[in-house]
Structures are given as structure tokens and as C-alpha cells.
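Encoded as C-alpha cells, the following chain is the form predicted on its own, with no partner shown.
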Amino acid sequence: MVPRSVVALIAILLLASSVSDAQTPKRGGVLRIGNLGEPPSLDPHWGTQTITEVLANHVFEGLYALDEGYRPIPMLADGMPTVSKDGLTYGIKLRKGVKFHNGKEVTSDDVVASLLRWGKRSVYGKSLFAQVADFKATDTYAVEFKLKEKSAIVVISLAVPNNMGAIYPKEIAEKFPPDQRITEWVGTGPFKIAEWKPDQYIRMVRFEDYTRLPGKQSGYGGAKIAYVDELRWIPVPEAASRAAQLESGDLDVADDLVADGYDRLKANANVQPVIVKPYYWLVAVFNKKEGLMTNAKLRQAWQAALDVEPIMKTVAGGKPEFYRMDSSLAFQELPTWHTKIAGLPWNERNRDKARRLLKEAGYTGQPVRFMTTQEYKWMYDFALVSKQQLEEVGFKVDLQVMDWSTLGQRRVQPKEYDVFTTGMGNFFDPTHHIYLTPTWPGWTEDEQIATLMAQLARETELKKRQELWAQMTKLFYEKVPVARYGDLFGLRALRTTVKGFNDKTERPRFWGVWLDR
């Protein structure tokens, strides 16, 4: 008979073993994700929308990323830049040996044609080639800027996922002019893209060959692992349905849910639901190039109107955990750059000032163009709750509803609305505020902005550009480039199988993750 301690002993150490077991990473299996719809692009350079971003920061790298405190980190850099004692020339080397998909290394010659590209298109691009005199390769592993004036923001540019300074091979950046959608997705990330059926699913397989940092991952970057053979991302439009194929096993993760699917989820015991903090806060974003609301007074009357609350409870399905009432321009979660400003005309619920502006901007119940979508369901939900307290003094709005990619190429083109739903993530600098800036759909082409925007690009010192900042909050809620309603914290659920996810970052990443079954 053998003794009691030897057979407790013994299931002491097959228990040790089997946790053991499922804490250790393993390699295989195909990871299959629920997203909201189809990506109008997968070219980062290309727009702002934050499925583009999510998939291709899979498959494309830039010189930095963001490590878990929002900080710049080396990517496809050897470190961080020199700079010159003057501030005006850095110099970033290249880490050698990095491969591109189709085999190629990657050298300065790629990386001065997709900065060239990404200057020319992407929003934070811009912001910085403005201050750019000179780009140049110097070396095959070397790159320089010059500068004309001082910069804040060369690194954070360089470092930010969304709309980011992606690395193709040149090649692919000189062939896709900066108003074309590159289309040959050669990158240099942790998967790579093996096949896209619209409305069925996007492939990306394991790169074998990535060339990963040393260390642990952090944030949007550091050692970037890939333990599944695949990640397919398919696409179901509707939350409801992504959840419900999450409970039965046919989705092993579920993105952009809803808030009044949490309780339901929790219960689950072979779910895990994660809210997102900081996801988004809520925004109208004006049409400022042609039509109705170049009317400062109309876009003025529209904020006045608002009751912010019973919005943000509608969207957040009555959950308080889901949704924040907050004025200032960044999250509190991005302590530098939050702000507690008092009396700023946010959530005014002034019916009286709202009718005064609309007499005094000439408005005559002219209908005005409000585009949303039902994949967001806040987005829908938001835009419904608005329409109501708008119509209530005096506008008339002709809601359009559309997929989210159809309006993502309709916000493009100014004759084509009045007014879009979106969401404000998280940005990192203030010069990344894309609706104060007059190339983001809504244009902000207003000069004291402008000069307001061009003060922070070029000051280096916190206090100051915090006090600028300071200064840009208070105009834009006189200017009302956009109409900022409450943050907004999103939900996102996994099956317990999946292990190894990072739940501290706003948009999901998948390297690193495995699968236990």
C-alpha cells in the first residue's frame, strides 16, 4: 500500500506539471478573430482608421514603436537617434539583418522611400515632414533628418502605430504613389499577409524568417513572438453575432463589443471579457471645407445643445464602468497631456444659447448630412440620442447610415456630407490631434490653430508646451472643429484558451498569444 504522503506528493507534482504545462507557450493552431467588417485598406501609410491600424501593425514595422508607458522604443532602429548639439540633424542606424517578407534585407534605401511616402500621406507624417529641410540615407544601415527648426516630435512621429510611418521595400513605396492604396503588403512584421476574401476572411501566417528583438515584448513593441501558425481575421458586422460566436467556440476572440454584453459574457466560464482603458471618446466631426457647418455659429449651436450623460449611458448600455464624463483633450490615462480646465462650454445642456446661434447663423431648417454606421454600434447609438436633442432646437438632420468603409471613403470627399461619427483614441503628442490639423477629413484650416500647432511642434521645453496646450484646449472649444461628447471604454473577450494576450494595450495586438487546447 503505498503511503498517503507519497500519493499526495504525487498529485502535488502532477498538478505543478499540469499548470506548469499550461503556462508554457506553444507553437501552432489557427487564432481566429471577430472584427467589425472589412478594412478599407491595409496600407498603414493610407488613412487613420483603427481596423486598418489593428491588422497591419501585424504585418508592418517602423523605426520605433510604443513601449507599455507610451514611450518610443527601437523597432527597425539600432537605438535611439543622435542629435546635434544645434537639435537640427538626427541620425538613425538601421539594425542589420531584417528581412522583408519576400526575403530582401532591409536597408536606408527603403527607409527614405516609405518616410518620403508616409510624409506625403499620413497625417502625423506631415506634421513632421513640415519641419523636415532634408532626408537622406548616409549609409546602407544609416538615415538622417535635418531639420529647418527645433522638433518635439520627430521620435513620437516615428513611433506612433496609427496611420504609422510603415517600412516597405522601396520598390512597393516608389510603385504606390501617395493617393494609391499599396496593395503588395510586403512588411517586414511578425506575420505575413497569405490571403484576403472580402467578407470571408484575411490570412496572415507566421513569418519565419522575423527577425525579432532580444528581451520581452512591451507595449506595441519589443520581442515580438509568433506562437500560432495563423491569424485569421473575419469579419462579422454585427456585436451581437461576434459574441455569439465567441460563447460557442466558433471565434477565439471577439473585438469591438458591446457594454451590454459584459454581465452575460462574465458569466461564461470558458470567457475571459477585458474592458479597454482608454478606448475612445465620442466625436461629430464638422465639415469645415464646404457646406453647412463652415458656420462657426452652427457648429457652436450644435455643442450647445448637447446633454452629454444620457448619450454617454446609451452607448455604454447604462453601465457607469463603460463610459467617463471628461472635457479635456487627452485621456487621464495620459497624464502629461490631461487637462482640468473650468468653464469651458462642454456639455452646456443650453437649449436657449443653442436656438440663439442657430437665428444668429442664418439657419433655416436646411437638413444636414450626419453620416454614422451600425458596425460601430456606439457610433449608430450616438448618432441617434443626438439627432433627438438636436432636432429639439431646431436642426433638422438627415441621418445616413452606412458600412464603415463606405464612409470612411466618403469623409474624403466634401461634398458628400456635413457631419461624421467617430472616435478620438489615444494620441501621443498634441501635434497628433488629427482634427486640428487642415488634412484630416474636417479640415481644420484655422489660422490661429495653425500657429498654435506650429508653437508646440517647435517647443521643446514640457512646461511650456503644456501651457500651449493649455491655451489650444480653451480655442477649441470656441473654434468647434469637432463636437467632443464623453470617453467612451471598449469591451473585447477572449476564450480562456487563448493565453498569453496583452490587456494593457488600447488596440489588441496577437504576437505573444497561444492557444491551450
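Given the structure is predicted, the values throughout are model-derived calculations rather than measurements. Numbering follows the first chain given and starts at 1. What changes on going to the form predicted in complex with its partner chain:
Both A226 and S84 are carried by the same rigid part as the chain changes shape between these two forms.
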Contents of the next structure:
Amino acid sequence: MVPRSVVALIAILLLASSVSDAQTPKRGGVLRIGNLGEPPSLDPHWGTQTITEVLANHVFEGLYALDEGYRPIPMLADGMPTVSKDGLTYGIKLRKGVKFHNGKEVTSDDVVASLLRWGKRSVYGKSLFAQVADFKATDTYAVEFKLKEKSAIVVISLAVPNNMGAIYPKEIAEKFPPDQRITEWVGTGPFKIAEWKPDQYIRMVRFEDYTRLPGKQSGYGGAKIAYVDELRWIPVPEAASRAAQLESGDLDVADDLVADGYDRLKANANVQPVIVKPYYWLVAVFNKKEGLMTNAKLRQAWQAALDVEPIMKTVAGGKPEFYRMDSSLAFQELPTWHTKIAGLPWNERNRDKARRLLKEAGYTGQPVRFMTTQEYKWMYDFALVSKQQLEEVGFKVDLQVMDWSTLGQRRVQPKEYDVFTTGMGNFFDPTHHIYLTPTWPGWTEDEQIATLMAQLARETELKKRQELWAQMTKLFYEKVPVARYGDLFGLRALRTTVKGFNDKTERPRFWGVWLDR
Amino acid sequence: MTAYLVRRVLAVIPVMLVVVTVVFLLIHLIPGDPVAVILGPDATPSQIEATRAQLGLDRPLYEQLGAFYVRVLRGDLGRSYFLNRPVTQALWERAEPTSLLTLSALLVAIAIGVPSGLIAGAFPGSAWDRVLMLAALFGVCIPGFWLSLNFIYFFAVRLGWLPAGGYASVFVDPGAALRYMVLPAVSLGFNQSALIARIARSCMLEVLQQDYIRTARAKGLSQGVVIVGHAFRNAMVPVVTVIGITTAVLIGGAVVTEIVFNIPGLGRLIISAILRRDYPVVQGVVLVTAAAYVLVNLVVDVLYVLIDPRIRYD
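Now the other one: the form predicted in complex with its partner chain, given that the block above is the form predicted on its own.
Zooming out: every chain and molecule, the one shown earlier first.
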């Protein structure tokens, strides 16, 4: 007769070993990811689409990446740059022995050719290269930026994952002019493109010669280990179908799901839902070039009238897990730039103030043309509840619902609208907040805002930049270039067999992920 | 017959010309800019202008239409703005899933619709008639997407018998292709079978009241021989017309099924092309669909002759 204590010990050991098995990364398998569509390109220099960013970041790398706090850390660069005393020269060394997918070693010639192309095409590249007097290779493994003036955006521009400064082999970077999409996807990332079958799948396979950084994975950077043999990105445009395919086991990961499906996914023992933070803060963008909303008092009245919580509740399908009330222009997940300023005129719910401002603005009930779309349901929902709240204080809102493509076309034409809906994602630097610039739709041409933006672009000391950013936040609520609502969160979900997924990043990354099945 | 066929084929040319012109004008007249979609919200005005020039969208509309006619005559449907590949290639890649879905749904529709209609028509007022026609009524009334989502929920999510969506090529893995095609084909085919059943029933009823049927019965022929040997073939002529219409509807109308079941076919292609304002792709899909309609009608006309030799076209 075996004593009970021995049996219990064996059971505990068996359980412990099975738990530890589940925690030990395994190599192999195909990870099937359902996403909402087809990327227009896999060339990260070329476009700003989220889907291009997500896919391309598995294939390409830049000199820097962002860590878990969205701060720049070295990727292909060997350490942070050395900066001259006058702040005008940035020297960047490259890691040696890093290989492209075609087997060639990365050298400074590749970096120069790639970043020159990026500087002509990318939103971030163009703003950086506007400050660059000269950019050249100083030896095989080093490059140098010479600036026209002091700049705070050199490293962050090279680290942003969207429209990123991906490094291609020189021959490819030079073969495709900036206005042409690159179709030879040779990068240095942990996965390489194996096949692209439009509307069916994009297959990425593990790059066996990947030269990874030591240490741990951190945010979008650090050590990237490809455990799965293959990433298979499957476009599933319908969110309900993506969720169903995940539940049935036809997909391992489903991205961009709708909050309505959260409870059902949560109840499924084979599925782990992930609430995506940050996602977007909702925003009504005012046309400040032409029409009614050029009047600042009307914009202030709009801001004063809003009761943000019921709006966010509606948009989030009544689920408090999917929204957050916050007045900061940067998300809480970006601690460097998140602000906590008391007394800002956000979520005032002050109808009397709104009515007074309408009177002072001389508003006599002219219809405010408010453009929105049902393609992004959350945009339509928040526009609809806003309309109701605004009409209660005396606004007359002409809600114009159109498809996203039409809205995209109209919002660049000042004669076409007064306000439009959109969402603001994660901006990694104050200078990236596009709605504060004179070129982005809505056209913020305010002199004080422009002066502060210029100071933020030049000032390199973090503390001073943070002070300037706090000033900008106060100025934002005074000038109201756009009306800020609350933070909306997204939803993605994984099968429980998917292990090692980093659920702390805004956009998904699948290095470090393995399959336990 | 041959002269008739030649005339019908020649008549296709003006039909296609009108279709192409109307679609070209409609898609260009609705607001929306493909460049805005391709370049994303952060594009600068200079980037937008450069891309418009690159795609030829800065040229007057009549010039774009003229260039399109010339290209179509050469068999070139242009290049997709968004997919960055020739339209003909994009169409070819998606032709297989749509053809397979159309054929399988049609088979399901015929397999359910024709026997149900004939049985109901042969035994009017019976319990069979009432049950089958109630099912047909449901089939006509139930929205396709609702039925599809319920099929997915029960057969894929709850029971795990079949995949919830996706596609495998019949030339690569026929077994997987069949598994992927069952749910979409049944949900699409069930909707269409309802119409076929109702038409088949009324045709059967009408034929069974004819004098020659009465004569057949008077001769002492059994009910089975009367229905199968005498009534069936004559009742089939209008049913073939409906099957022809159903085929055409399926070719152009499988959009919802393709989206819900994630089948990379022509229906999904045209929806995404419209949303992206990918003009060449929209024109290409409409052109192919219109050609398929014309072809199906022609086949139906030829089938009439085979079913009923009394029909003559010459």
C-alpha cells in the first residue's frame, strides 16, 4: 500500500511539471491571425495604415524601436546616438553582423539609402529631414546626421513603428523611388515574407539567421524570438466572422473585434480576450479655415456642452472596461507625456456656459455640418449622442453620414464641412500630434500653438519639454482646435493555446509567442 | 439555331458597352477619392497630387473613359490602385472561389427546390405540400446573413463539425475545399431553393391540369408514371428559367455569403473595391458579372430547345 502522502507528492509533481511545460516556450506551428483586411502595401516607408505597420514590423527593423513605456531604445543601432555639444551632430553606430533576409550584412550604405528614401516619403521622415543639413555614412558601421538647428525629434522619429524608418538593402531602397511601393520585402526582422495571396493570406516564416538583441523583449523592441514557424495573416473583414472563426478554432488570434462580443468571448474557456489599451481617444475636429467653427467661441461652446461619460458609455456598448475618462492629450500608457492638470474645461457639462458662449459668438441657429461614418461604428455612435447633447444647448447639427472614403476626401476641402469625427491614436512625441499642425485637416493655424510646437521641436531637455507640453495642453483647452472626448479601448482575442503574447502594446507583435497544442 | 446564337453573341457587344459606360460614370460621379484611401489620412496635398497624376486621375473624365475603352478592346482592364496588380490577375485569382460557391449553392438550390416543388405540386393540399411550402416561405423570408451567422454558430462554434469560414482551393486540397464550402453553399442555396420550389410547384399544378395528363390517367397509368414520365419535363421549362436567373443572381449576389464566410471571391473583391474607390477593379468585376449574366441567359435559351423540342428559334 502506497502511503497517501506519496501519492499526493507525485500528483503535485505531475501538476507542477505540466504547468511548467505550458510555460516553457516551444518552437513550431503556424499562428493564424485574423485581421480586418488587406494592406495596401508592406512597404513601411510608403503608408501610415495601421495594418501596414502591424505586418511590416515583423519583417523590418529601424535603427531604434520603442520600449514598453514607448521610449526609444536601440534596435539596429549599437547604443543611443552620441550628440555633439552644440546639439547639431548625431553619430549613430550600427550593430555588426546583422543580416538581411537575403543574407547580406547591414552596413551604413544600406542605412543611408533607406533613410534618405524614408525622409522623402514618410510623415515622420519628412519632418526629421526638414531639420537635417547632411546625412552620411562615416564608416562601414556608422552614420551621422548634421542638423540645421537643435532638434528634439531625431531619435523618436527613427523609433516610431508607424511609417517607420525601415532599413532595406541599398539596392532595393534605390531601385524603388519614394512614390513607388517597394515590392521586394527584404528586411532584418525575425520573420520574412514567404507568400502573399491577396484576400487569402500573407505567410511570414521564421528568419533562421535573425541576429537578435540580448536580454528581454520590451514593448516593440528588445529581444525578438520567433518561436512559431510561420505567421499566417488571414484577412477576415467581418468582425463577427473573425470572432466566430476564433471560437471555432479556425484562427488563433483575432484582432479588431467589437466590444459587443466581449462577454461571449470571456465565457468561452478556449479563448482569452485582451482589452487593447490604448486604442483611440475620440475627437470632433473643427474646420478652422472656413465656415462657422472658425469662431473660437462656438468651439468653446461645443466643448462646454459635452457630457462625455454617457457618450463614452454608448460608444463602448455600456461596458466600463472599454472606456476611460481622461483629459490628457497623451494616453496614460505614455507616462512621459501624460498630464494630470486640474481645472481644465474638459467634460464640463455646463449648459449655461455653452448657451452664453453661443450668444457671445452671435450664433443664430445656422446648421453645423458634422461629418461621420458608419464604417467605424464608434464614430457614428459618438456623433449621434453629441448631436443630441449639442442641440439641447441650442446648436443645430446637420449630421452627415457617409462612407470613410468620402469623408477622407471631403475633410481636406474646407468648403465641405464644419466638423468631422475621427480617433487619435498613440502619439509618441508632442510634435507628432497632427491635429495641432496647420497642414492636417481642420487646419490649426493658431500662432501661439505654432510657437509652442516649434519650441517643443527644438528643446532637447526632457523636463523643459514636459513643461512646454503642459502649457500646450492648457492652450489646447482654451483654443479648442478639436473637441476631446474620452479614451476608447479596443478588443482582440487569442486561443488559450497561444502563449507568451505581450498584451501591453497598442498594436500586436508575435515574436515571443508560442503555441501550446 | 446557329444564326440565332451568332445574333445573340453579337448583341452582347452593345449591352457590355452600355454597362461599362454606366458603371464608369456612376463610380466616378459618387464622392470619394481612391488616393485618400491609398495614402491614408496623413498624406500631404503634394503627395495626393503626385499619386493622382501617377494613377491618371488628374485627366478629364472623358479622356479616362476613352482610355478605358481602348484598354478593354486590347483585353487590358487596367491596374488596381490598391492591390497594385493587373485587374485581370485579381479577377482570375477570385474567379475560382466564386465559381465554386455559385455551382455548389446552385446544386443545393436545385436539389432542395426542384423535388420539393414537384412533390408539393403533385399532391396539392396534402401535409407534404403544406410543410414544404412553409419551409419555402421561410427560405424566401430569412435574410441570408442571419442564416449564415446561425449556421456558423451551430455547426462551427457549438458543434465544431465544419470550419466557420475560409477557403481552400479545390485544385490544392479538394477535401478541405469541400469542408469549407458546405456551410456557405447550404446557406446560400437554401435561400435560392425556396424560389425554385414555389415556381416548380405552380408549374406542376398547371401541367397536371392539362388534357393530356387527364388522358394519361384515363388510360390507367400510375400516378408515378404520370408525374415523372408525362408532367415533369413540361413543368421544367419555367423552372429552368428560374434556375438561370438564380445562377445569375448567385454570381453577382454571393457578396454577403462571401463576406460572412470569408471567401476570397468576386463579391468580396467588389465590396472592398467600392469602399476604396478602386475604379478599375469595380469596372472589371461588373464587366465580368455582366458577361456571366448574358452567358447564362444564352445557355438557358439553348436548354429550352433541349427540354422542349417544339421550341424553335430559326
